[in-house]
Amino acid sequence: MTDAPHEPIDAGPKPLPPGHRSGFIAICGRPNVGKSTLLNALLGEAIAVATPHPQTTREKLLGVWTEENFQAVLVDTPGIHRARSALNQYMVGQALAGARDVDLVLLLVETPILRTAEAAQEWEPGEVALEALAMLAKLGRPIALVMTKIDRISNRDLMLPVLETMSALHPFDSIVPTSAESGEGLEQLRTQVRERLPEGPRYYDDESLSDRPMRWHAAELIRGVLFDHLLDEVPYSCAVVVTSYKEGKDSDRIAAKIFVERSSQKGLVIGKGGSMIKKLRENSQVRIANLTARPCELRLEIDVAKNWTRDPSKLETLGYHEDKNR
């Protein structure tokens, strides 16, 4: 992980090969279409938190995909949706900011579950998907359509009317059906990304996987565990701030605070006799250790930040603000 800026870096003692390509690729779409899962699949590393729940991703994240002849900086973005609260408006703003000035936008659309030819002919994209396409089209960047979760449909002939319907909506650079689970279409998508990159330098060193520091990733991993274990709206009302991250010789020591919106939610996070907070801590430790490849000791605290998702000033306090250097 690194905090590298978006300026080209010095290639160092090893010169770049002739014709080296580099650039930025945004991964966009409505919530829960598989953006973070696709990012992880393209990188071969689970650096983005991916859950079955919509609106898990709250901030854009850069994943750095480096090979000998190219470097693609993949911009994972929050889902584009109809935003009402201050937090949701921030998330949509992050998504659109991540798609500005990129070399290619990957617009992800979930493959519908189709069983008959008639259903395929009658299928139309939902209003939110159409709104996301309209917002992205206004940015004027090339857009490739990526149909995700293609493994959900056994008769691939039923996809043809769907692809025709989507093709009529926008002059897409390309259309690639994919499945991050089975790997289908990923090599074709990798080829599309490589071919779209212009000749250019590297923006990150060869070992970098992300633009975010480890304490940010630790907070995200903890938040992902909250989605796995807490019910209903509770995880959506939670923010995680890592207050201390100390790397030791053989292990790391981390302290984090979980903020909820209401006092009643605090008890749900703690659980009877502290059972839930213990489960959250243990699972978070495992996930952080899997990313860092070293054990860690995690301390969790719970606090209340009343109605923080609706208060722009509290959003900033909890770390949800636009970093001018990113």
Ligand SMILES: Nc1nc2c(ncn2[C@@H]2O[C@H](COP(=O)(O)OP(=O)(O)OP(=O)(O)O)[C@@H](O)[C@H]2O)c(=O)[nH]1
Given for the second form:
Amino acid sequence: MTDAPHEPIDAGPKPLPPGHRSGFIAICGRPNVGKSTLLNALLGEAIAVATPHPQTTREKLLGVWTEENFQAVLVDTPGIHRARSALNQYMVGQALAGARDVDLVLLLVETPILRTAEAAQEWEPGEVALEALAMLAKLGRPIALVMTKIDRISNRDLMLPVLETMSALHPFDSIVPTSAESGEGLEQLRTQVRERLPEGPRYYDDESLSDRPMRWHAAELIRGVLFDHLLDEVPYSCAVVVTSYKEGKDSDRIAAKIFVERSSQKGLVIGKGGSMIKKLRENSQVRIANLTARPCELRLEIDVAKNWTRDPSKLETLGYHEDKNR
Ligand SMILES: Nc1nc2c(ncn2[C@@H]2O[C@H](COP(=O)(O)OP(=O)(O)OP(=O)(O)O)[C@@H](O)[C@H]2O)c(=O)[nH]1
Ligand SMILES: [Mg+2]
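Based on the form predicted alone presented above, generate the structure block for the form predicted together with this ligand.
The complete assembly is shown below, putting the previous chain first.
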């Protein structure tokens, strides 16, 4: 790590084995290419929210993978895209901040589904993918190319010209075709990650899985449920803030507020006779309980934060802080 914003932790009474390695690995790419799913697959724990909708992830999330001889801190990031609103600019800022000062950037590109050899020969990455590569290359860190979702490709021969086209774009550290769904390529990627870690101490204790508190994960899980149940732009207009998180003896009591951008969206979140908010509450409770392995009782409220996605000061109050150490 160079100019690491992260501080190593005190190793405690048990010394680390000689030659212990540690470092930071960023998972980057366009929206929806499978970044959060890959983080979960590499960790073996579903800590990041992944949905079929682009621009699900809004903030960086560190996932901690600790073994006897090493600790790899994996950084899930929002998708890099052409950002207009304050929220979208914040997201791209988070993505690039996540790739700064890391030991390796994994650039994820969705493997294209192509039908013929001609189509494979002629395939070129889209402009946004090229812009994302240019932005990441500027940061000067080594980049490994990870071609994702290869389980969807039945004729693997058609991948070869695609890999050739991609490899001509940048001196990639390596090129690894993967599927988080089938597990193909994940072992190779894990090896690649381990080998890139320099010798160094631990940044998180052995039990840590994430750098975020459980109340942050609870808000994310609720946001994931909103994506599953609300149509069109509504989930993109929602922010979720956990206002209270009380750990009881046998179960947790959580209160959260869903902020929408326009008062007309409030009714959509509440639903006919409160049917939607009931469904959102019940599903969120199940997902939070799955992550914490404890039952929880969730209270949901809805509020309007007018045009919050376009207003940087409102982003701050809803918890989207610029913090270079995160
Ligand atoms: N078939 C297949 N689908 C995948 C794979 N990995 C991810 N997906 C799907 O791709 C969609 C997007 O996955 P995410 O992990 O949310 O993608 P992301 O890059 O984090 O997306 P943003 O946070 O929106 O930038 C989801 O529907 C995933 O289930 C894979 O290996 N195979
Ligand atoms: Mg994501």
